[in-house]
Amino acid sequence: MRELKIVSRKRNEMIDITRDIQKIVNEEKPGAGIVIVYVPHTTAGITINEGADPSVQRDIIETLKKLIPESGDYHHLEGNSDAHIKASLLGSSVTVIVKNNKLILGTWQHIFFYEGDGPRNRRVYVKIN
């Protein structure tokens, strides 16, 4: 298992980690298998979506903000309930197939770390099977 360190710079941010994951695959040389990318944080998530047009990531963040505003009738006292809800919607892991030591992603697909309560120092775990 490998660990990536992520430094977010904004409260809400999507960080493309595709190259980082592919680099780990290149170093581990599994040939074929699966990669599990897991985020051990309750206010951050992981997702796969379009990486060619940055406006898609902006649209995702803005839509999540509209659906789940930062201020609301939340009971959690830390002031980050919205981040917990957003992270739950996005999920804490993705699984990607590896073939010939390459991530099998669609033409426009990239792997994104979602920060919902930044800026923070975060971890992402990568397991290749």
Given for the second form:
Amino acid sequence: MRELKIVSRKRNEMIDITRDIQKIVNEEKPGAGIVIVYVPHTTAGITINEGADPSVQRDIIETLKKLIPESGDYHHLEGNSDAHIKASLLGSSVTVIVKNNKLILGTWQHIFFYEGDGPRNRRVYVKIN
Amino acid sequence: MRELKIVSRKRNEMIDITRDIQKIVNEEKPGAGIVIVYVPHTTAGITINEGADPSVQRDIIETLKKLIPESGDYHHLEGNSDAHIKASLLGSSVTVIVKNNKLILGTWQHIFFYEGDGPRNRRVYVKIN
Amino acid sequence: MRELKIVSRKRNEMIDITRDIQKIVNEEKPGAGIVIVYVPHTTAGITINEGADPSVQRDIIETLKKLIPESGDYHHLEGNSDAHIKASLLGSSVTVIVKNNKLILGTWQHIFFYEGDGPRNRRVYVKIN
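Take the protein just shown as the form predicted alone and give its structure as the form predicted together with a further copy of the same chain.
Let us now look at the entire complex, which starts with that chain.
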């Protein structure tokens, strides 16, 4: 298992980690298999989406904010219930296929760490299977 | 890794691909393991849900449309931000257990490709691990 | 593949199954690998989130109820379309990394079975790969 350190700068932010994951695959040289990219946090998630136009990230972040507002009828007292809910909707891991030591992503696909309660120091676990 | 070609007919559509995935498992004969069904697109997703009553698919599609409307305060100029957001909420892959060369699904479970910006020619990657 | 039996007590409920999954890993002793925790139902899901403060579970459940109400313009006649939709949003499986026969979860992470149409007798499949 490998570990990746991430530093988020905003409360809500999508951070492109595709290159970092590919770099780990380059180093581990599994040939073929699958990679699990796992977020060990409960106020952050992970998602695969378009990496070409940053407006897509902006639209995802703003739509999630509208659906699950930061302030609401929440009982959890830390002010980040919205981030917990987003974490469950996006999920805590993604699985990507590897072939010839390359992540098999679609043309527009990038892997994004989704920060829901930043800025914070975060980690991602990477397991090749 | 195997590839499946899908042709969608509507803008929003759930296409049952369970038989196609089982057919690939029949051909690959892994015995036991897991199957990753991966969508390499950013305006489509994949989900497991009820296959018996088509009303369930209709209710999923219409509820997602209501939550994430096609038109809204979006910055991405291609008119498909809703589809990008749905792709992240549903996810880009599902993992199914295989035993004796059979997908181990629940009684009502089918695997659906979720089209969010059709009609289009689409692909799904299938990896047995 | 191992199986876990779950008895839910409410219509909407998050049931912590972390210990049960760790117990299966203790018995199977894979050393290192991944665990797939799979829900074979279409009105229940699975998610990883905070296990320390029960208010987080309450906030997730109540926010999902508000976003996807039990009663609405649904065509499926069994009165549980909301549960089907939540199942697709949360997902039917989670993947967790195992190292030295331990689930590698974050400090606050627990694995929850998400009941959307209880009370019912439910099952979860556990596959170590």
